[in-house]
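In the block that follows, a single chain appears as structure tokens, in the form predicted alone.
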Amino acid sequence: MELDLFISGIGGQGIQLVGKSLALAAIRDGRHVMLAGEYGGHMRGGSSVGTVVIGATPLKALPILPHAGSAIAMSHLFWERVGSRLRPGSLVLAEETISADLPDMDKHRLVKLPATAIATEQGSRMAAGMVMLGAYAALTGAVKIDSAVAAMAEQIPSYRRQHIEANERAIRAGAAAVTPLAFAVDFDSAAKDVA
């Protein structure tokens, strides 16, 4: 079994930080990954999307993925790019502010989450995409809530590592939000089912 995931959003709200510590959790956590990202004309304020597929077996989707089945969406501007790419029944983790902007989500299984307020809560509202990936983790059980933490702590540059502390504040804090393992995926019986 492959998890496929769309990560949706605007330039600027740390996207592609969440796929790649979501990608580097799944390979600490002993599985074959993919990540791409796909990006606007724009530095900030532009489209920016990231694919992730995370498997227990080698990987079989193509690079750029043509359809998911899994969304985080952070913004509705350019969501049209991922929302009509998502397969009939997906999982949309929408941040709760942007929710009702989301077109066809009754096609889909819709879990809104006040990520924006919670990364406030927890001393920085930049962290709002961290909340998400501890919240899809938690929902989904595809990484470890420690790998996506440790994932994460490795790829803040050196100019940015006192945000580490709220950024795993962030994480913990968007796992405890939702209900864990809502839509689990079984990556291990897939696993022996290939065997």
The other form holds:
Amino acid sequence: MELDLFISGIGGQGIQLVGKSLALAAIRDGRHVMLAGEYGGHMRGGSSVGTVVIGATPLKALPILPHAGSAIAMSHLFWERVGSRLRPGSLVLAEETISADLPDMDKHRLVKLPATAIATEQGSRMAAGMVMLGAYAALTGAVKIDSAVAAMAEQIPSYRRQHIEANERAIRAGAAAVTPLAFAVDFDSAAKDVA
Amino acid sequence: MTMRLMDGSEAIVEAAIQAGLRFYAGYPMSPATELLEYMAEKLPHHEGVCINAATEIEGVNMALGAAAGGFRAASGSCGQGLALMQEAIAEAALNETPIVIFNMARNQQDYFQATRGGGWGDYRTITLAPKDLHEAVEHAQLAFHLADKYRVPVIFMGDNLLARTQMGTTLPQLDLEPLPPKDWQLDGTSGGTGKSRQIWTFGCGKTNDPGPGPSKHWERIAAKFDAIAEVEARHEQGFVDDAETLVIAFGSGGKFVEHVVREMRADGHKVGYFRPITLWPFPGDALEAASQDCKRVLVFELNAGQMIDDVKLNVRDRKLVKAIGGVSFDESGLNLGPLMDATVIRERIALAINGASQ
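Next, report the structure of the form predicted together with its partner chain; the form predicted alone has already been given.
Starting with the chain above, the whole complex follows.
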């Protein structure tokens, strides 16, 4: 099985950082991973979409996903690029303040999270994406929370290392703010099934 | 071995260095720029040299020089840069100097210039077109092996998706046959084997070893490419046995088509896929066999029709062949366009099938 995810938002919200952290965390957990950005026009204020696919066995996914089964929505702007490609019944983890502006949520499983408020409580309003990362990991079982923290710290550039602590608090607070889904993935038994 | 997350450009560079690459010279051009940047970062840690040349022509000729010295050497660019390199690639083919050209293309409009031998003379260039990062890691090794084995230039055909999509990889190493020492290499001394003097496009030697001369030399070069064509064609295919419709695509397009065909098979359509892995030599015999009972042969490529010529040469009736691709760029003109999309490809295959049955 492959867990596929779109992360959608506005350039500057840390969309690509969330995707990279999730992908690196999955590598730490021994998974097969693909990480793709949707290129062109990546700039502050423009559309930013990241794509992550995680599996226990070598991946079949295309580098441009026609469909996915889950999404993180950091903004309602540019959502149509992602929303139209979600399979019915997808998990949509949305920033609470914009969730009402996402269309067709009756077709999906919407989980609202006040990520920006939680990040602010944890001391860094900019870490809303990290809250989402922790929440997504806890909801789905995609990666271990400790792996997500280590992956975030692993790639942060030297001139931003002062943000590691707040990011870690944000990831853990996000994980604590949600209840794991009943159908959270179990890559290990999926791998055994294949073997 | 541990998995590492890297984009295709980095994985290609790592695999090439593992395969013995020690010299790279290129000029930046999107999406080949990252390849040059990784080369610049990594080669110096492996007793290698990377030079940001002033032009593509300079870069490829530097690689030719390093290769004449016996080193595994490469240059790289994207389509328009590859066009500038054609004269040097022709020289490499005719003077039998093994070099590898990494063509990280913006699109698929490079098929002709990669496969036809774009310079003067009777030669072709072995062209490897991987479908994804994992195959690219293999091809980065295979390219140098084939170049050395036959003393020919080899083109590696990548694209934007290949260059920039990140995947976990262990960079597995291919188990390739050992090759003889390069007794023709220039070693900087005036002694040596004397065979290095045969490294000349005209095939002329020296007074006490005159060489074959131009006509015999070029005849032998042409025969060498015929011999390569006999044994080095590679392809991948699926669901061809009872396929009424065969869809052909290369590189990333081949991966998309395979995905779509698997989906359509699951829905009961008698569709198969065929992907040339080597664009030259084109796997014509395999295509002929795979398409023998098909009602239609569809070619998906992001250009106005280039590979389709090779397809028409290798099916029983060229009237079976229909193009379902086309020119497709994004708004920047630097990247693949909206046609490289599984949903669009499926619609076009379905239209070709339904249109034909009406």
